[in-house]
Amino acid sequence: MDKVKIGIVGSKFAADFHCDSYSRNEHAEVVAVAAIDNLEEISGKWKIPSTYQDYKEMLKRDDIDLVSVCVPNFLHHDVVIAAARAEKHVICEKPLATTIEDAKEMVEVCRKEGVKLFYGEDWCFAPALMKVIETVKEGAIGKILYVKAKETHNGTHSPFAKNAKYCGGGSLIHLGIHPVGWILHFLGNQGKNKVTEVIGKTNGGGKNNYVHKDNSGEDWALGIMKFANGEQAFVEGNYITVGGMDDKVEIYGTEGVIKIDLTFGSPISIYSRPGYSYCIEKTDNTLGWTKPAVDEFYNLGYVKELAYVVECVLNNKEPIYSLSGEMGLKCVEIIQAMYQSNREGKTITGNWA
């Protein structure tokens, strides 16, 4: 095999930063996209030779190596069962699942199938958190101590996000995920410190929200988690941020301090009056000072992520822990007990990693 064959299930933005980054690569090839919508759109601007509005019928094809699944939260389990039964491997966007029990059966069916199972957690290819990671590894700020990150913007566009039985919750899960994944990433050491206690707060969702009334989940929350070895974590996730996706860590050591812009990092600066195409993700408008991301999907780790996705298929190399099932549904398990914690009043203990 000299090049991976992938198949795409959904068609809007995760789908398209998909064909972004396989584009870049050599060794990937995207022949399919299955979407109930959007299929023209997307096939013309990728090139993508075949479309499908059924998902089960791409399955069927023999030449498919790789299935993308790009679409609802809600939607993972059923598209990734298929798949894996199709005898395919599957790299899934986050969450993986929108309950801790669907997660679990992805995960183990796809080990019954002898298929990978690989979680999109873009954050753990991020060039400048691979950076961060090799200078704390160099002692450059001590031993670690505590840990921030976010990701917040202003709302989702997206009816099933707004919908907490199809997000599997709101901000919380929708965004929040994403600092979960790269902190058990950095701090879990592959799963061998593990998370033993998890506090959430969330604003509940609907009438209690504060800026978006209309969806059912919540559009504020924060977790805790204290891992094992004693460090401990802060993330929050929210859609009540204006200006654009933020998306932000610090890291605390006993010699020193690393703080990381992601999304607000770029070395550009533009005065605009009229305003132009596009900055960052989820910004208003481009008017007055702005800072244009100059590769966003790189930046973000998707190019990355994928190009090492396409690598382990195609050499029959198994997934580092962080990007592996086994992480995904960790990462939900873990959001799940913020949710518990936030419905009781109460820290929860455990032992994930």
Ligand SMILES: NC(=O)c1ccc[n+]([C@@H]2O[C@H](COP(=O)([O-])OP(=O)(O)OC[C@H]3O[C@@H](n4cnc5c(N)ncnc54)[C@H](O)[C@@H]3O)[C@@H](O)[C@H]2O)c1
Contents of the next structure:
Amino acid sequence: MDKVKIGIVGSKFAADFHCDSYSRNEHAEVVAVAAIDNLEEISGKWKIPSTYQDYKEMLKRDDIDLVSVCVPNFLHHDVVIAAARAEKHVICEKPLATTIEDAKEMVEVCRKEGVKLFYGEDWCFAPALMKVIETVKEGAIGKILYVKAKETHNGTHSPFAKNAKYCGGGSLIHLGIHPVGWILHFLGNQGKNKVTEVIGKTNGGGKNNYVHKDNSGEDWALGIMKFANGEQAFVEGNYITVGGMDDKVEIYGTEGVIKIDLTFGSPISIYSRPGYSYCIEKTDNTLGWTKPAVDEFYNLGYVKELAYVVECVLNNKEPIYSLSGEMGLKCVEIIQAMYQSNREGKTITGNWA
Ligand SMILES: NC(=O)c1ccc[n+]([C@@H]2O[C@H](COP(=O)([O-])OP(=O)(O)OC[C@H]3O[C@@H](n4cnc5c(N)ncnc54)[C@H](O)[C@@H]3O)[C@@H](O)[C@H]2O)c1
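Switching conditions: you have the form predicted on its own, so give me the form predicted together with the ligand.
In what comes next, the whole complex appears, and the chain from above leads the way.
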């Protein structure tokens, strides 16, 4: 095999950045896409030869090696299991599932069917965050004490994600799962440094939300993770942040501090009176001073993440723990423990890798 043949399930936002990333990879070829809408647009844009309204029809094809799961969260379970039973490797978007039970079943079925299940946490492949991990390993800021990380913006574009049942919750599971996943990748030492305590706080959803009363999931959430070795992390995911998607990380060590700005860190500053077409994800205008992304999909990690997935399939290589289905399951467990902490008003103890 010199090329991995890919079928994508989903046709909108996430499907688009999967297509973009595969299009930059000489070992990847998207041969089909399945979705309930937007098929003409996506297949035309990325020159995908076959389209399907029913993903199960697409899965009958013998020539598909890898399935990209880019559908709403509640469908991840069914699509991943159907793909595994059709003997395809699977890369699933975040969160792995809306419930712990679903996530466990997905991991088990993929293992039983002998296919690889990749969990798509793009932050693990964001070039700035990769560079920072190397620098920390050199000893640049001494021993790590505390990490603070967030993804925030002004609200989801997906109608499915506004509904807690389809999403698995609100901004905590939909956005906060990025910092949770990356912190497990960074501090978790490939599953050896366990998370032992979790705290969560949300504003509850619906009429209790600050801004998005039509979202049944919360629009503001915080979480704390304490690791067995004493390191602590604070995560944030909210939909109340105007001005564009704000992804930031701060790392505090005994000998220094590191601050990373994933989304506003562009080298370009533009002052514009009339505005222009696009700045960064979720900006609602481009007037005055702005800092447009140079290559958003690359800087957020999608391109390198999907190149790594293709490389694993091509060379029959197991993924690193941070990109495995098991890691996706741990992220869902930790997020659900944060929701439990919010409901019960107490710290939840456990042993999460
Ligand atoms: N890693 C990231 O940063 C990131 C960013 C955005 C979205 N995502 C994830 O990607 C997934 C999709 O998000 P999105 O923003 O593209 O959602 P979206 O609402 O924009 O698109 C949903 C897609 O699912 C398809 N779909 C719905 N029901 C279907 C069915 N029964 N069969 C086949 N297709 C069906 C629709 O046709 C549509 O193409 C979500 O799980 C989301 O969490 C990840």
